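In structure tokens, the next block holds one chain alone, the form predicted alone.
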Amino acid sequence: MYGLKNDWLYEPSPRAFVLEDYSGAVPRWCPGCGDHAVLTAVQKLCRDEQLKPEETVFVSGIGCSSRFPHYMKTYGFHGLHGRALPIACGVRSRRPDLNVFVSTGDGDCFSIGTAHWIHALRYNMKMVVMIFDNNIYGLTKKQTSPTTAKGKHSNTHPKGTFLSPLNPITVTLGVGNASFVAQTVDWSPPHLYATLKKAFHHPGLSFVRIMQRCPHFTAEVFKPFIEDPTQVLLMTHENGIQVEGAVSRVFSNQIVHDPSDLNQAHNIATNLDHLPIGLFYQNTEAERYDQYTINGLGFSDDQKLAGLQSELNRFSI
């Protein structure tokens, strides 16, 4: 328009995000629940990486851990029991521009969601999958979960569980195309944060199992590891999870493990003498299904209609 200066066009101001920009509803987890530590670590990660809230989404299933999206001031999808991963894969396939996080639990993922867990690992779409493993069904009040220890009393096994627990790490390592497998603990905030940060920067699906305290139903499960840190085995390597010296000194029982060594990762995961934490395995060159699903995202409406018509014409007689 005549007389209108084009240098008056609006330029958005640079944005700097603080922790409060990621704080949603007030958490309703029990006092002392390990979920609080994970929430703090994730909010800190979002701030440090300056993730735009409108470009970040948290997907969950059902359980105490799956209330996570309610407590983040980002986009969120609270899905059905065991269905967090297919929802997250759908989000990633259609919105590759978003930062995708998944929060799920040992019951939600390893029981009703088992098939989705296996195939999501195989698809290797870029996202951070956080497994809150407290060895019990918490939200539904103390039923045996796939990771409940043998002999543990629960509402479904009042005389004690009969079977040994599932080992999620060995299962995950055995899935073809799994590309990032790590384990951490909620009572070591520095290691927890460092693990999630490493997971976020991985080009693929990052599987992070978090040993998470439930003060109400499984208060005794992780107590030996907290009181005696020598029962925890810290995996160290220049390509692994990097922690400061003070954290390293807490966990004096250490092993140098190259995360590209799948065989050693299996050996460490199957040895139940200690609780291993760190990066078991990473392969940055693994295939990613989300690099195929982006095809067609830029099509116009006419192109989409033409493609649909072309497919329908195949059935013409």
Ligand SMILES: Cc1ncc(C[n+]2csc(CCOP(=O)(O)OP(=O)(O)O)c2C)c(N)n1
The other form holds:
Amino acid sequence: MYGLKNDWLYEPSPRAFVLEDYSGAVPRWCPGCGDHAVLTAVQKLCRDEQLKPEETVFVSGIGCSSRFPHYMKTYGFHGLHGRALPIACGVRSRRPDLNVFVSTGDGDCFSIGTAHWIHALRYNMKMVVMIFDNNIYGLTKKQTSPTTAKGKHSNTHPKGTFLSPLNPITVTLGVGNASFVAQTVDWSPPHLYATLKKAFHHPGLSFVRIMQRCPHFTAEVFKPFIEDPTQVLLMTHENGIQVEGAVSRVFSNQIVHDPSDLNQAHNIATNLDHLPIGLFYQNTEAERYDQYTINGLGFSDDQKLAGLQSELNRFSI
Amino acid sequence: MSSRSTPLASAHPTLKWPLGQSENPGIQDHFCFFAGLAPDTYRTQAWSPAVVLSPAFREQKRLGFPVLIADQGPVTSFFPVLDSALEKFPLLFEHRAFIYYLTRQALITALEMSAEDLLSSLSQKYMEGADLSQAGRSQVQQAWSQLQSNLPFRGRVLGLSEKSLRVFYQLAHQAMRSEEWQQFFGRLNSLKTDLEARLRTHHMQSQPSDQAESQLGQLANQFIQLGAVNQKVGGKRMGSIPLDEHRVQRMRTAYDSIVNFLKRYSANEVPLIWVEANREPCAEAESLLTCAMSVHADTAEQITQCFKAMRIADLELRNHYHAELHDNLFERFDRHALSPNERRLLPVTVIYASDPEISKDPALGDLLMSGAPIHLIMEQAVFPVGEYTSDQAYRAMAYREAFILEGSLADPAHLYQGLLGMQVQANPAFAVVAVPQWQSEEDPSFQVAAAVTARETVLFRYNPTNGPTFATNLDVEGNPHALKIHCPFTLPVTEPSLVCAFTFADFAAFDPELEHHFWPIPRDQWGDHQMVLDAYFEQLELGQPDKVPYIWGVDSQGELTRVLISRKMMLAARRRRHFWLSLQELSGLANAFAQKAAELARAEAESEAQQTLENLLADHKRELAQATEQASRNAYRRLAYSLVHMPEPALVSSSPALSPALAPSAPSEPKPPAPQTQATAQPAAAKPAETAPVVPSGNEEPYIDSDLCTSCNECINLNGMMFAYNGDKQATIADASAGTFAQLVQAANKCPARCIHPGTPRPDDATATPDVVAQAEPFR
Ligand SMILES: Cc1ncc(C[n+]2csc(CCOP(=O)(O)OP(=O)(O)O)c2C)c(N)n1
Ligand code: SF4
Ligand code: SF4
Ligand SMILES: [Mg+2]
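Structure of the form predicted in complex with the named molecule, please, following the form predicted alone?
What follows is the entire complex, opening with the chain shown before.
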């Protein structure tokens, strides 16, 4: 008789999601690349929140890090260079029921996508924006990005870059309506996870800059921080990112920072002696554009037509 | 209706009423009142079953075919739908009879057509056939094209013919299965592409550079140096995990199997295997059903191979194939291991067989219990009526494993629903479908409709996947007047009009071959000892009635006449009645136990109510008596007082019957306070002293601080046996003995999270040179 050997079914019950339910294609990032760590943390987040894959979407631009959507077994939109944010805002505008994540690189977001970055922050639509900052253009093989350190030899600056890097955190804090600004590192899985989790629950756009190792092109950049964790400054506060004892023991250099204190956030971000991680700023009350763009979602075609007619009728003579 | 033309033996002199069977041992089968005569001579004048006088009954002939099977929706009669579309075009509406005719003609040749095609063929035939003036022509043409361009209905139109059932089945099959099948193909194609990509990557990685160069040829060589590219790219294995030869072999085999399957079947045609007696592949088979099962097993095995390939491919592509676990599983993989979803994709084997072919086949039970997607379809002609119905569907239900449908062409909507229901099953299904006798003079739609009304055909669906009992699984919806035992019909010939029950006997009366079971009773012979059949049954259920049963007929003058039926006919009708009663009960429509319980409960409630009423009355009486007595006592007292104290004013008494002032209830004794048990705080059990892990010095096991692992693949790529991810996708030491100490140290060095701790080397590990041991030191 059929169907007796049910132990054969290796599919788990379709509505309880395990890690594998979120793993898409086999990642093609280099071994040792920090992107793997973020992928794992995000998959764990999805599993722990039991996000329905069909109600979750990852939007990206172009870059190594922007290959992220391929590796998630959810919906994905691998967009154009620099255009992850406008696409994500579009998705969010009309599909407020979806969980929207954005993965974008330092080149993608801070260089070609700058305009979108600023405006997306101002729009403050609910989504998690992960910036994979490896201080380089990885995919196109080592060109200077806005966060590349001064003097670094790259294919665009073979003799070393001229300018000091841009500080994305101070820029972000400077945009009036920015409502969640955090920084974390890929090599501390618990901190990375806790940051993403906090970001996921934020009611607005959460900007998470992830310091990401690129062993291929910028291996030396984060080495000092990995080898000497005291160079990292851990921001702690009851309203900040909550991490367990182990993490706080590793990052012994700490500062208590209240995420509602914008001034102190500026000060910490400006001081380049340390690499600060944790939550710089959070404001759960900030205005949100997506609360307006969803207007009329339930309208039928007839209702829309009627609305249009009545608008047009106002101009009748 | 054939007329019964046997000479009339009217007013026979020796007529006697009634004669019990015992008095007529020679003709036991008849409720015979013409004693002493051979049954044949009882035939009187020509008559017809009375139901032909009922307008409603004649209406029901017109139900049904042709039908429209709407794209997203129900099955409806096509002509009413067509009518409402034609109404907007008076020119066409006027000639709708002609259009009906054309429709039937079109459907005789085509069996079924899409509504669009049908309309375009109708318009063409109409234009050819209609005799129209030039002006009329263009107007009609215009009406047709308007109708066609915004057709208010879509779907397939199906006519009534010998092929209807098959076409119906095929449409249901296509409708329910094609989407799943196409998705399945989509999945196969994507697996194929993924496998190709994976194998291609592997090929590029493993290709020795000079070979690749020679393949590309001299020309390409001028532009790129593959050797150099390979050294740079291949040597570092950009990103993807390399494949070993076993994996490559497995993927190739899976790939071939999938490609073969794709070649063999088409995405647009869901495979369906028809099996019939005297046709290949079961022409010679002794048992048609056994043969069908083995045909199914063969195809299922082929597809199972494909499913197996898919699973292997899926696991491999996700790097989840673990040889030690899966090799064994896949070795034993056969069609019994398919998941319900996969089973639903197995091609359906359809057996088309007649009643005798199925009744005689000993394998019916095996088939119904086989769990295989085999559909058995049996046509059952309702004419000639015959004296006994095999009730195959009912019997098959007893196995309680297969989906069972008893349907009829009389109710295409019910039938289509049932056929759709069969398609959802991954299990066997058995459909018994009532069809007319095509050669008969009776109108085919009437034949099947009358059979349903008489409960000769009982519409039902039995779905074993619904639940454990008949009440959950059996659905008799669709039967006319399902709450009644017999369907009523009204005869407008008397005042008030006569309501009769349409029993099996009334139905059988249409069959000329059964005419020897009926005898019209001359009007002057009617009497109290005769009883109409359904009332007779009710009497019979209470005890043996000393009456003879009749049904109503009409004679050639259109007058109502009683028609006596044979005992055999009565028994046959009773059998059908009981069949319906059982189904009513099984489906939960009318359950004798429930009814009894309800009656009991009602009786109890009533007697309780009665009791309460009686008590109330008694109380009332008592109180009344008390009050009367008190009043008279007061009156006497007042009288006596006024007599004594005249002329003092009369005493106003307060009735003692009035309720006494409520005595303030005694304050309840305060409870003594519960003894305050002073809970003595138990000192927390002393924590066991924190013992430092006992590690024998010089023998530290390697370990990974998995919480810190960033899942970067470095260690896994180095040695996939020694390191493995845990359920959180963080690395652990899977098997320290699967690699060398040197490898452990190498991994620790490479690990960006610095979470690999190599421990100390095993004594027999030759790779543990002093240099390596020194490297391991910082990680301890
Ligand atoms: C409009 C456009 N300009 C340039 C490019 C080339 N390009 C592809 S990826 C990339 C930089 C990606 O850098 P980053 O966003 O930091 O991603 P990473 O690879 O470092 O993760 C550039 C310039 C492009 N694809 N499209
Ligand atoms: S180039 Fe850098 S960023 Fe891109 S995959 Fe490789 S290590 Fe990661
Ligand atoms: S090398 Fe380290 S971080 Fe990478 S997978 Fe292995 S244990 Fe994890
Ligand atoms: Mg980058």
